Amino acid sequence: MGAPLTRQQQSQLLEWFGPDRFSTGSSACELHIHDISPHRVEPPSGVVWPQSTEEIGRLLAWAYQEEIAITPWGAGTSTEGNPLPVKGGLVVDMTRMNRVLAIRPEDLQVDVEPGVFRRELNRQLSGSGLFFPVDPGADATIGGMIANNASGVKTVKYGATKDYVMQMTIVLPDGEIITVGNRAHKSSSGYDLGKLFIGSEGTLGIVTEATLRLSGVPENQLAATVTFPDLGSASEAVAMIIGTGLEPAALELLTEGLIELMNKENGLDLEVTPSLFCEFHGISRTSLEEVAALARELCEDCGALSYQYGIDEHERRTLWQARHDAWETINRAHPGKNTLIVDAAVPISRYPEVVVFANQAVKDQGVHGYVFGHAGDGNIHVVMAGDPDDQEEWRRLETVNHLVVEKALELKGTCTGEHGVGIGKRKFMALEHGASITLMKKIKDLIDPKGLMNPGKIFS
């Protein structure tokens, strides 16, 4: 933990932010040391709630001179300890920079501050016929989604956060304010600095404003549920659906254990067998039914037991809400336990292999584990519940984590498909990136030579 703030430092922060936007109180500090990961840290020396780019620029320039660590904070929904202050210092809580600055439907664009929550953004866009389609499940802030390059259930059709960020205002570690990107729909002008900052988890600076590209709200949506006799045939169907270019908007794989919990928690009556939840978006009901019929043929060729589509709107929303609530459902089913979440991704053709491998690893280690994932883009999750104070039990959870990640890397995949590196995935970075991790460190050292921006993340 870093050194506590001096009396003089506290006075300076109080002068700038006042007692309503700067606190060293235990309640404020302790609210900023927990996300949904099992990682635990000591409280920061203080919390600041800025309201403008200029305030952040002044704060970071001062903190750079004072050599105070800075940890940006959004909604606290991260799963790898990404926003936790591992070296004390100041947490910069961005949730009061929460304005939608401009909606430009003629350009399919919106300007936002980083503290805007995803659902609130789409609520304000609801009258425009447009929406921000990246859906990580949790109601994250836009700044947090940019920091982690969040994606989610609709990535297979709509892409990840990086595909929607056009321009950003960023405050660098020494307080310098820069703008990267532009509002044109394409550019060949120099290095793509925007992509450097997206997914950097606040280790290179703080995003204070962003221009996002939007999509049109789909006129028609069709959902389907498909059951299979085993995981292998279900995941093979995923590769077939994607390989034939049917372009589902979402394609989720669920296993028996999670379906049992969902039935119990949500009063559902789903068949307890490996299943796919599919959703298709299109301009007409007729075209969607044609796509659904072709998907049915492909699933049946892979051994599907049942294929139900044309689900009504209420049932569709209920099913997806149950899927979105998977982590909460698992957490409630194991009171007194913490969860460890595996988040890896592989090429679509290798998805069947990694799914079967992960399910077997859970059984072999005898842990409470649930395998599911965003099958349409090769993203697998294993959510495990255990007691961190029980060293043997937690060791088995970590064994599954290592086995699945190492298998994903063996299959030319990644150690983190959407949750970011944070604290939990640092140990896999050299294994995945090899010599290129050295270049990443050089970039970090060039932009943040004092190592003050979200220290302890990405790099060991």
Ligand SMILES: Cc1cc2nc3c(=O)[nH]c(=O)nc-3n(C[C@H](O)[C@H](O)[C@H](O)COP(=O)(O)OP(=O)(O)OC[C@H]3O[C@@H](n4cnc5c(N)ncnc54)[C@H](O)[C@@H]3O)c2cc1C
Given for the second form:
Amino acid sequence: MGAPLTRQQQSQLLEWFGPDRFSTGSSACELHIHDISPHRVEPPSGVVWPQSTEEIGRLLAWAYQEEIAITPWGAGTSTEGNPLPVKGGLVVDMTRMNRVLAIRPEDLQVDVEPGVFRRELNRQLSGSGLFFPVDPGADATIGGMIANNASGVKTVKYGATKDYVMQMTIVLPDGEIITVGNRAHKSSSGYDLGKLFIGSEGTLGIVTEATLRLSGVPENQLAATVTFPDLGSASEAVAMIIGTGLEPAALELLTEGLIELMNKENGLDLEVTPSLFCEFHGISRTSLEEVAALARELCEDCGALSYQYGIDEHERRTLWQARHDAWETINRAHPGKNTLIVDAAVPISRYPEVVVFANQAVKDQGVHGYVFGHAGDGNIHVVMAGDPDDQEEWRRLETVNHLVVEKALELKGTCTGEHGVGIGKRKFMALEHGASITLMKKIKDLIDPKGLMNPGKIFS
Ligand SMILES: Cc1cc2nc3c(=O)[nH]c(=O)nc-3n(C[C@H](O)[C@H](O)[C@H](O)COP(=O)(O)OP(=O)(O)OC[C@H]3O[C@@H](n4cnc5c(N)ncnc54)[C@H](O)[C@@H]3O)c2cc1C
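The structure above corresponds to the form predicted alone; please provide the structure of the form predicted together with this ligand.
Full complex below, order starting with the chain above.
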């Protein structure tokens, strides 16, 4: 942990933010040392809740002179320790910059402050015929989603956060305020600095405003559940559906253990066998029926046991809610344990291989592990429950994590499909990126030569 703030530093912060928006109190500090990862850090020296770009500019310029570490904080729902203040200093909690600034339906755009939560954004968009479709299960902030380049169940059709960010205001580590990007639908104007900041996990600066692209709310939605005799045939069907260009809006793979828990927790009666949850969006019911019928043929060619579609709206919502709640469900089923979440992604043709491999690794290591994922994106998750204080048990969880990530890299995939690097995935960065990790570090050093912005993340 870094040095505590001096009395002079504290009075400067109190003068700028007042006791409402600056705290060194233990409860405020301890609220900012946990995401859902097993990583633990010491409390920071203080927490600040800014309300404007200018305030953040002034704060960062001052912290840069004083050499105080700065860690931005959204909703704290990361899975790899991304927002934890490993070197103490100040946590900058963005949740009081939570305004939707302007909705421009004619351009399909919205301007937001970064602390707005994605559900609240969609609530404010309701009635406009537009929505922000990126939906990690958790109710994250837009700033946290930009910083982690989050995605979710609908990414297979609609894309990830990076596909929706058009323009951003960013405060750099020394307090300079810049704008990157523009509001045009396309641009080939120089280096794409926006993409550099998206997914940089707050290590290069703080996003203080963003213009997001929006999508039209689909006229028709059709959900289907498909069961398979084994994991291999279920994941082969995924590759077939994507390869045939059917463009599902969601295509999720679930395995027996998780389905059993979902049945118990949600009063569902799903068959306990590897399954796909699919959703299709389109302009007419007839076109959706055609797509669903084609998907059925493909699934049956892969050996599907059952294919149920046209399920009613209530059932559709219940199924997706149960899927969204997967992590909470697993957590509740293992009281007193922590979870370790594997998040890796591979090219779609290699999805069956990585899924079968991960399932076997869970069995071989004898851990409580649940394999599922955003199958349509080639994204696999294994949520494992264990006790970090039981070294032998936790070592087996870590072994599964290593094996699956290394397998994904061998298959030309990535060590993280959506959760980011944080603390947990730093150890895989050199293996995935080779010499280009050196270039990433040079960029970090150029923008943040004192290493003060969210230190200890991405790079070992
Ligand atoms: C149950 C559950 C399910 C999840 N499912 C998914 C999923 O399907 N897909 C997915 O992608 N993720 C998923 N996640 C992970 C998590 O929700 C996302 O990574 C999300 O983007 C984190 O947002 P947050 O607001 O909680 O940010 P935080 O966790 O608070 O912070 C994330 C990172 O952003 C930085 N940051 C925050 N605000 C700013 C800012 N304004 N400027 C610069 N940096 C900033 C932080 O320093 C940190 O590095 C899930 C999490 C949970 C708990």
